[in-house]
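First, one chain by itself in structure tokens, the form predicted alone.
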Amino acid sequence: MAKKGGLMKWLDERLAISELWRVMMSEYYLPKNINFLWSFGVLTMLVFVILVVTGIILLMYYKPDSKLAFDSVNKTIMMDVSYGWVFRHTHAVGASIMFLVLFIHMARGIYYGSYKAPREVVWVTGFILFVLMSATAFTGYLLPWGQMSYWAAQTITTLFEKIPFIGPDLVIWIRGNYIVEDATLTRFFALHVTLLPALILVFTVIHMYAVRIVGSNNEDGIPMTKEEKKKNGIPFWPVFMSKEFFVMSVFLLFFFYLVFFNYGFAMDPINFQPANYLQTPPHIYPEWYFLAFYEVLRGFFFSETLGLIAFVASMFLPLFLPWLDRSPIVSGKHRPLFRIMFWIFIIDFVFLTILGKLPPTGLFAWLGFIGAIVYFIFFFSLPIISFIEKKQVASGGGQQ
């Protein structure tokens, strides 16, 4: 950093700003053999900042009241507030793009084995962030009080009734009533704008700290000592961040193209109808980023209990990847069998997402069941793949 004087020197003496900058930025080294996919962590933070800024502006005009919420969004913000439509579109597109970036970020971590020792804490804190962002998106989806968001909330909260003993009471506690209504909106609003963003902020700091302690993974999954990173790596600031700024610039061009010219993908047309307690939509579905998990739930159409168990498992199985995959080989680049299963998993996830928006009848119902089974096969095949690869390494036929 530049030589400090006056206020900066006074702050540095009390808060060790230069030391923090050194540890987190200028003397944090990354391996050279990483590709542009490593930029998606920074892109996640960028989109989160966009969501916070636009959310604060929308908060100034939004009314968390079941009688006023719909008009406050679709009339006041969209028509009466200067450039209100820009902030609303940016926030809606940001929520969708956040999950696109997150899915790519997590897929990169899975492919290159970024969940393996010593990065288990990095993976766990990242997964907690995914869950918190999912909860934030779910609570935020209800706030416009549109027809689809209302019935999606009604359907998803009903799932908790299947929990033994406490299920029915838990649903009433979540909703604040027997159905989704004004109390539910108030509760979801409070969670969406206070507790959940605060928790995301806390776990982001923990996640970044964990990454700084163990260092970033690389394409080959080869561990590097601090000395090796310093000698052969690149400093996070300014070298790596200069590349990040380029990636962010390209990303923002794509992002604002969607905001101004193709925002409809993030805003369901049915949601431009006010919530109607008495009229159920012919086909209820959540936002696109939940469709794969929703289809796993629907895939077990012959048993609601099995469907609920499968739904919860599909959401939380990725958390246990460090313990399911015990292979000594880290990167998917050097794991042919794992690589095949990984790409089958990715294709299946996209397949489930497409099916999730289709009516769960006839052939679609059975395709959903098959897709759900394939989803679980990936995770439960990892111990078998690990065993095979351990034997290969022991016999000298594998690469660590």
The other form holds:
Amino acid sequence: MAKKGGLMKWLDERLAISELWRVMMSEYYLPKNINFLWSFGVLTMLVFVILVVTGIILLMYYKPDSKLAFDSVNKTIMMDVSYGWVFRHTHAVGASIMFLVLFIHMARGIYYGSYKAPREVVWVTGFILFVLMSATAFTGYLLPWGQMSYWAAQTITTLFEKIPFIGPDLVIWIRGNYIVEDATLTRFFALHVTLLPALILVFTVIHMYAVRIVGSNNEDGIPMTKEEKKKNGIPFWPVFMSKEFFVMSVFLLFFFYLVFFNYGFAMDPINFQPANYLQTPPHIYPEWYFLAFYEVLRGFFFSETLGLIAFVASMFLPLFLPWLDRSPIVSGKHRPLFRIMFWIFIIDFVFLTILGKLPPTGLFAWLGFIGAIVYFIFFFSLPIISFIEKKQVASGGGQQ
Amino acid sequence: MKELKILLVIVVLVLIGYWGIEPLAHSIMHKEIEEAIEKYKLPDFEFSDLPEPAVRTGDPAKGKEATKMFCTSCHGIKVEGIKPPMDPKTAAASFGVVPPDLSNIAAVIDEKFMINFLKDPQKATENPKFAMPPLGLNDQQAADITAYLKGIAKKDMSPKEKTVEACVRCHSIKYQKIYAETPEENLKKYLGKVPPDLSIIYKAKGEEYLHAFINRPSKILHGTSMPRLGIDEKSQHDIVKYLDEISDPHKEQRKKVGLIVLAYMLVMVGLTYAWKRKIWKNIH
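Now show me the form predicted together with the partner chain, since the one above was the form predicted alone.
Every chain and every other molecule in the complex is listed next, the one we just looked at coming first.
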């Protein structure tokens, strides 16, 4: 934006675009000691754009009606519209991969302590984005109106029944009927294509704005003033983005490999049978990205109520990380105790994800219970670790 | 180096997760099916549970007489100019299902199975509710009728024709604009439910399952109302292949476009890497 031609000058006088560019891009500095994991934030935005673009194309042919939905997806889009299948595959795989990218983005935030002061707002808005994305994925998964769409929605909405006093009425209110039916499909459709993406957009803006104010964290968790960053850091444009484009290209290579050659994980075979409320499939499971939370729910196999409480807690506990972990040491790189718990947590999350798809019987039920307990142990170990580390720092030990 | 280590950790975790939710989960969920396939060695095109017929070679001329005597009170044979005694609607209402025209039925059915079937339909189909009653034929008559029907059947049926011949009495393939011969309400009464549409059944069930299920339905899905039809090996392969093709008509296009996109992305990886190197050259 160095040159200022006629149009640029005209716009600049009215919108201050060169100032905006400076603040957002060319003079927004990042620390140098960051690795490629810091590229995953922009990757989520890339995937979001892919989802919006493919979503708009799908929207042109999709019919949100329980009698037409299945055929509009599996016949019209997959067979008749030229290259319709590309858009459906990309949308389905994109939704799945969005969560992989999100999980890595969040895990990076947890490991390097990016949720700590002064970045609480970044963490909280990011968590809200995760919840919104989950809601979008859940509502979107009903739209193809296949067997798994239907029974996953039926099972998950049934969970609300357990809420005291209002539960049963709430379920009917959500579904718009006594069972998941046409009314449910149309309302999920409305939320999936309007309100939820709009909210995601709004919170993305707030999330980015907050990051621009407090700046990126770094591997060592060292707080840096704007001047220090200017001296020792790299500008967002073009230095950071030149690396980001490389990461994006590698990511897209992997992504399109999945889209064209290995999409089965994102399109369950059972969902190629139309929804039938009279016939329950032998195994019902959510998409892979909800399996860990789902397994926490099933882990308490001896008490439905307890399972439900655990399920809600497992989803919302990460929101409170900035307040559970009050240690003065920011980055996990300098926190040996925290690091042990972190890796136990990550392995447990993968473990729960795998268990979540298996039938919850015999040994699997007990393994699920243990996995669920370990999941919570991570969060409740944080105040203890913080306490120990605070003492260490006070006595001059530990690095910052 | 450090970044490659991080990448390696991510790749390993993702692969473990993928292994768990795909191959492992499916092998555990489909255990019963795998066991049935193993136990009965499916698909079993020898139909080894059925006895070897006492008479295997029949006389087509005698078979023609026997067919007229035993079969045409319910079935038509178009190629011989024999019309069915009832229109499809009335037939479906009386029998539960429209009896098939016998012109080409033998083109898709195994000889051994057919002789067994003619003698005892319920036993051969492993379906006690099968609509055709036992006719009290002797071994010779069953072999004669089989020889006759094998003789009149078309020899070079396309996979699509075979699929229609074998499946469309009860199943629709609506994306191909093929509809079941028997009306839905009769099927519901006869089978307990409307049988699934076959347009994209291949995607839902996959090759292995379809081969095993068509070959021996009751052993794969307990209590299913689908009878064993005794489809011969060649015909079953044609049918499953046809179901594969219609469920995924853009397979070739997908491979082609996929390779182009991947090649493009590979070039982009190179270009973006070069640009990154150039920008980062002086930063340390």
